[in-house]
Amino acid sequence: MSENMSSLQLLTWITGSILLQLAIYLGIGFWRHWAEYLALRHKIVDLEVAVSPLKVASATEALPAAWAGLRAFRVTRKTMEDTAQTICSFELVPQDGQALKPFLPGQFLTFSLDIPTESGATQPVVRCYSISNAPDPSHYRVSIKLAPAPANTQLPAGRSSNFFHDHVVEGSLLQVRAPAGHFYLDRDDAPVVLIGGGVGITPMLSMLHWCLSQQPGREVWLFYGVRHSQELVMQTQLETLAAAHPNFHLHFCLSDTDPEALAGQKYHLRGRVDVALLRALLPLKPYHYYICGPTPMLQSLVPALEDWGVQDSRIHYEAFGPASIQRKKTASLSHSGASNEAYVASDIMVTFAKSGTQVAWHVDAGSLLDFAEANGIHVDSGCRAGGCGSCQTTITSGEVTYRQTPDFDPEPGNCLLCVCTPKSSLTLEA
């Protein structure tokens, strides 16, 4: 008995130090790894060197236009999206019954339009409206929100919007543009927040769509602002979307609404889309945000983004109107030399010729065109995204260089105020 218990005693003393002399190995393993990665991370601190996220690739490639030139497009459907009556949806389809190709969810359409004038002649105008349709082979869908003269001003209503409410009907032709933008889905599988401020829904439309019926599984998040219920675009759909889609979460977020009208409401909410409200409901997990809508709305909540720590690659935004949108990574910029002004400032001038305007450059003015509104010039513009031309303007001396490759190819001797900066002292016919 006392020789089975000798056994025993002295395997377990040999288990235990075979476990002990392992642990003793893993221990110091562990340690020299920890010693060596805190020494990097000191070398890393030490030199200023910053450690960023690797980059995925964008699942997503530029498609060549579909076309070249006008084509000619038919209208189908004239339909009013809003209780308010503001907002017409215009289904299209091409005259030449040809397939239409597929375009990128969150693209526009150029249009050219001949405009009545009081005279009884016609005005040449090029608009761009967002395509608010899923990529479809037989036609497009724009909608289009009516512009009225705004009250206590001088200033007219909005000549397209008003001829196509007013004069647009099932049967006319329009001559349009391929589809073009740079502010589009991307499509990989990550979860997805669509903010749309007024008739910036019609971009996060296209894009919803898209991914009910491409990305079913895609976790996506629709906030739609407007003042009030009145002005909701295509509310009977959406909803009737959220409720067949688990991952499809929908909100209506009112700004002017007396809160016993939300009750019982599913999908509505009262106040404005921020960060506080994003933060309220989101789960904490990688999103891309797509925000299209009114500058102030974009003025505040793509900052508002940055602080919250959302990576500025996955902040997407398009503003209807002008838009000077003061990056976080921008204005960091700005604190890096000597003083602000010394960063702003630059010894490049800009001459708009036909004004007798001479302005000094600053290099945080954004495109040529926000620098020209930024000094009382006007210039005619459509897209300011560099798809439709509306904005081309001589170069009488000088250079241009493109923050981004512009889908309508300026005359030569010319360019596109919206998409571009001088490159260096620079005369324009404006």
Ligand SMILES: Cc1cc2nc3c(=O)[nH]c(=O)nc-3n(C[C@H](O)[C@H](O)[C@H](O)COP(=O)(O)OP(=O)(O)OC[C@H]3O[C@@H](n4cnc5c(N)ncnc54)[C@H](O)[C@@H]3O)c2cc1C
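Here the structure is a predicted model, which is why all the values come from computation and not from measurement. Residue numbers count along the first chain shown, from 1. Take the two forms, superpose them, and find the largest set of C-alpha atoms that agree within 1.5 Å; that set is the rigid core. What changes on going to the form predicted in complex with the named molecule:
- Fitting the two forms on the rigid core leaves the C-alpha of Gly309 displaced by under 2 angstroms between these two forms.
- Annotation for Ala280: C-alpha shift under 2 angstroms between these two forms, rigid core superposed.
- Once the cores line up, the CA of Thr396 ends up 2 angstroms or more apart between these two forms.
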Given for the second form:
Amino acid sequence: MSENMSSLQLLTWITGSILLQLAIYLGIGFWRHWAEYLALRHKIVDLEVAVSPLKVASATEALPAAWAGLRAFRVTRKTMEDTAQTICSFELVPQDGQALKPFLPGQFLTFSLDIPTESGATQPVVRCYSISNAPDPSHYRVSIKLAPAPANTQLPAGRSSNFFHDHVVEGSLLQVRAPAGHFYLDRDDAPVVLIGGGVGITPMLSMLHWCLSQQPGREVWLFYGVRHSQELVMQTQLETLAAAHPNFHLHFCLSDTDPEALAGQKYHLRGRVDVALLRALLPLKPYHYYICGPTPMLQSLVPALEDWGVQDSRIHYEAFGPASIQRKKTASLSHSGASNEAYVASDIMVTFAKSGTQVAWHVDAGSLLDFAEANGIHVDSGCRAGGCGSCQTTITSGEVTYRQTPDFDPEPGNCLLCVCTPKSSLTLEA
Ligand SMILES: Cc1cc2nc3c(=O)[nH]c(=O)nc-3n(C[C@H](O)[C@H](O)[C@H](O)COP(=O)(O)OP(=O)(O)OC[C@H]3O[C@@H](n4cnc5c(N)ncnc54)[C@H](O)[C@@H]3O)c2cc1C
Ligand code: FES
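After the form predicted alone, can we look at the form predicted in complex with the named molecule?
What follows is the entire complex, opening with the chain shown before.
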């Protein structure tokens, strides 16, 4: 009986000490995690200070245009970049032999093309292409995706992209405007997330290469979304960079692929780039987000990032065509002290002289370019961001105001419809 009692006591003692050890272990674990959590919160506050608006503003001052008007460039290399054979890179060297001034990674070039027509004449076409290499005094590189004719229609295929793929060869001369655009990587050291969808990868490539060479310690993530791996450009180069730089985290996101294609592919994820994915992979840090991709991607991702709590000033994006993104706040898009008075409801009338149309301006019209198009008036456009000059239009009477300082300097008596609104009743040569 006493032997039984002592066994029971021993068992109770062993169980008690195990429970006590467990409690101590859990207590220490909890305490450590709590301390780490508090330290991380503290670190975030520090980082918030490090990327204060003042610092970002000074780090993102635009450079003056590297040259005025058009400059001749010779194509020195033409390279097909993807196995689907849809994206082709062109390396461009200035014909005058002068070194190229640095541009801001993310900026684009504007090409003034004379494209042959079926009648044997040529048609002037202006198009913008993001620079896809890091600033380099010897050359620029652009990477251009073929725009096919829409399926089951008689509509023509994309003019500029098909011209580049089919007619521009090594040795061709092209007329180019200086790098421009407000979508470029800040020079801060805050961690950065680059998101490229399809051919929207091009400015990200420039940002990435610049970042890895000029800011070697900066934490940088690249999420590159395509439908399947045949559409990836420079896959091996990107994988080599990721293997060489521990601070560079690479993820290819394939939205339309069978699971076998993912097997053994270290950098591949299945699905689209969305906030659920970012939440799952990114540590808790105040990242800057740079996004370029198709309109639906921007329209879903930008508001979702805002809903997640990412500060407006940390979300930067560019679309390669018209895109209307619903922002909660729009202040960060303005780079100038331009007046907003034209957004106030008014009795302003806009007359499009050539088309003989007169329409009342309204507050939700967007830019004068949007307004013209919404009223069936065709105006040439390229960047839709004040960078290329394609939408330059003569003002016969009245005044305009700019939403942001344009990179392209319009000739006296002209305005850039894509970035301005009427200040008074207006007559335009359009
Ligand atoms: C800032 C900026 C940077 C850019 N960077 C890049 C880049 O790095 N790489 C890149 O590839 N692109 C980039 N783009 C897009 C590029 O400028 C062109 O818009 C793109 O190459 C298509 O031009 P395109 O002349 O080939 O096609 P377009 O002739 O403009 O036609 C576009 C599409 O519309 C179709 N179409 C033609 N006529 C009609 C019609 N009547 N109705 C409906 N559809 C029609 C065409 O078949 C084609 O699919 C950028 C754009 C901007 C604004
Ligand atoms: S469309 Fe490029 S400046 Fe207006």
